[in-house]
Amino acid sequence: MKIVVFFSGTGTNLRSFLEQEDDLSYEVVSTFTNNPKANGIQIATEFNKPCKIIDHQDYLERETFDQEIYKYLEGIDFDYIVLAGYMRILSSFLVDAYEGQIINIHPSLLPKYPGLDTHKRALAAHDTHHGTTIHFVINELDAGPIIRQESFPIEPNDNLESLINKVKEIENDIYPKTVSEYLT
């Protein structure tokens, strides 16, 4: 199975996909970022993977930007798009064009807390558990069919930083394995 990994920042999930590639049943054929300053670019380079960079700030409209992504994707051979810390909402035409082929990981136990600030929201609500959800992308934010969820109890001494770290650790472990197991 051939995947394209999209990222916007640190690239921690990208790194986990690349580090586990030889042991799991997928091949990262390309990477993509909307952020020319993203740390993930160096990670892609370190693993000798092509990285397409299209700065979303160069475009006035989301659709025009996503048209450029579409042109890039049409030029490569892949089975799935894996969103790994990609911090942009995809245009509906792009989601429709690759329906059933776009996978995302979201730092909450969906349907709770779609969108941003999930860790803060879990703490503010005094939730007893928090976690992450791997799901297919549809044209409704963080509402696609769930592939897998992983949770952990929120401890009394947990704070924003500890929740972020716990979720990242789980994501880096389960995301590549889930994509490999579920989609092959």
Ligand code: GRF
The other form holds:
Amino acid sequence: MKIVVFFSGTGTNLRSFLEQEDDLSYEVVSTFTNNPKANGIQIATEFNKPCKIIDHQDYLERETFDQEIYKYLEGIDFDYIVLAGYMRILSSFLVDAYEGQIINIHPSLLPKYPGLDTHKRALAAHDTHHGTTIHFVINELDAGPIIRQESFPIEPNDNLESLINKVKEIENDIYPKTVSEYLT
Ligand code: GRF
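Return one more block: the form predicted in complex with this ligand, after the form predicted on its own shown previously.
Okay, now the whole complex, with that chain kicking things off.
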């Protein structure tokens, strides 16, 4: 199974995909970012993977930017697009073009807290549990069919930073494995 990994920032999930590539059933054929300053670019380079950079700030409209992504994707042979901390909403034409082929990981127990600031919102609501969700992407934000969810209890001494770290640790562990096991 051939995958393209999209990221916008730190890239811990990207790293995890690349580190486990030899042991799992996918091949990372390319990587993509909208952010020329993303740390993930160094990670892709470290693993000798191509990294396509298209800066979204060079485009006034999302659709025009996504047309460039579409051109890039049309030049690659892949089965799935794996969003790993990709912080842009995809245009509907792009989601439609690759229906059922785009996977995302979202740092909350969906349907709770779609969108941003999920950890903050879980703390503010005094939730007993927090977690992460792997799901298919549809044309509604963070709302597609759920593939896997993993939760953990929020401890009394948890704060924003500890929640971010706990979620990422789980994500780094389950995201590559889940893509490998559940998708063919
Ligand atoms: C992850 O927590 C993911 O759920 C969210 O953005 C974060 C990306 O982290 N969408 P990283 O760039 O993979 O370290």
